[in-house]
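Single chain ahead, by itself, as structure tokens, in the form predicted alone.
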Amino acid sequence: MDINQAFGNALREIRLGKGLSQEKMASAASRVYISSLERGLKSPTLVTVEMIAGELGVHPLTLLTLTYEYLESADLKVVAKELKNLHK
């Protein structure tokens, strides 16, 4: 996974948690971009970030924090599969 891939998953997570549907979050960006970011396939600006956590009405760094705990996540599973295939 990559960090726009990670990025897409914190955002759709806490979006999906706040009841919030993409075309709600017209004000901070375009529904299409919105769906873009989600599916790993833009990346971005600080300012974006900033808007888009304001819409959601969470913090810019908790958006972030989540970003990089799916990071890890995926390098812990990739680590876990890696040891896996090692003992075999």
Given for the second form:
Protein chains: 2
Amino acid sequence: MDINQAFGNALREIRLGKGLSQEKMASAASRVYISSLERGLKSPTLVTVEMIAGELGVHPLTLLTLTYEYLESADLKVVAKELKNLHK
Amino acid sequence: MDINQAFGNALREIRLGKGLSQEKMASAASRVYISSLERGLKSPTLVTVEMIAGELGVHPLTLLTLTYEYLESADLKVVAKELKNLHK
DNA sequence: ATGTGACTCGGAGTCCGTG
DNA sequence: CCACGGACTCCGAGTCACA
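Shown: the form predicted alone; wanted: the form predicted in complex with the DNA:
To see the whole picture, the full complex is given below, headed by that same chain.
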């Protein structure tokens, strides 16, 4: 599974969890485009990720963290450690 | 500050912290493009974020979290709470 | 309500160079 | 070592028709 499919899975999981249809999200991005993202066909830009997360009602980092969980590479302890190293 | 500039700041901070030049990162993305990212002129795709983080030697989520810290919207407690809600 | 193909259009991403 | 420009290619992002 590549990162685009992982993002698509994360997007679909949150969207269905919120009980939203693809059509209801068309204010953030077109319905057809949302569909292609969920199938892992395209790689969204950071700006697009922000708009989609806003429409889902979650923080962009929530969507992105879930994405990397699908990739089985969301080792949050490693991330926390790396951030700590940067902050000093 | 918009998200592209925030990402640019995060990228530059980590790059300089690692003592890398823009030219040394040209294996992940062209030197000119790295420069334009750091100046907030373009919005990278998820795939590009992955390659850049790989070249920096950090997890993509580290780079992205630092990005949202520049936006002053990296409320990790909120993110953790949202993830917990998704997981049950 | 979603998937798909065909089609646009602007922007992501490239390489050439200059200061 | 980096900022910045122009010219270029390719794919992100959208619209429409139809299944």
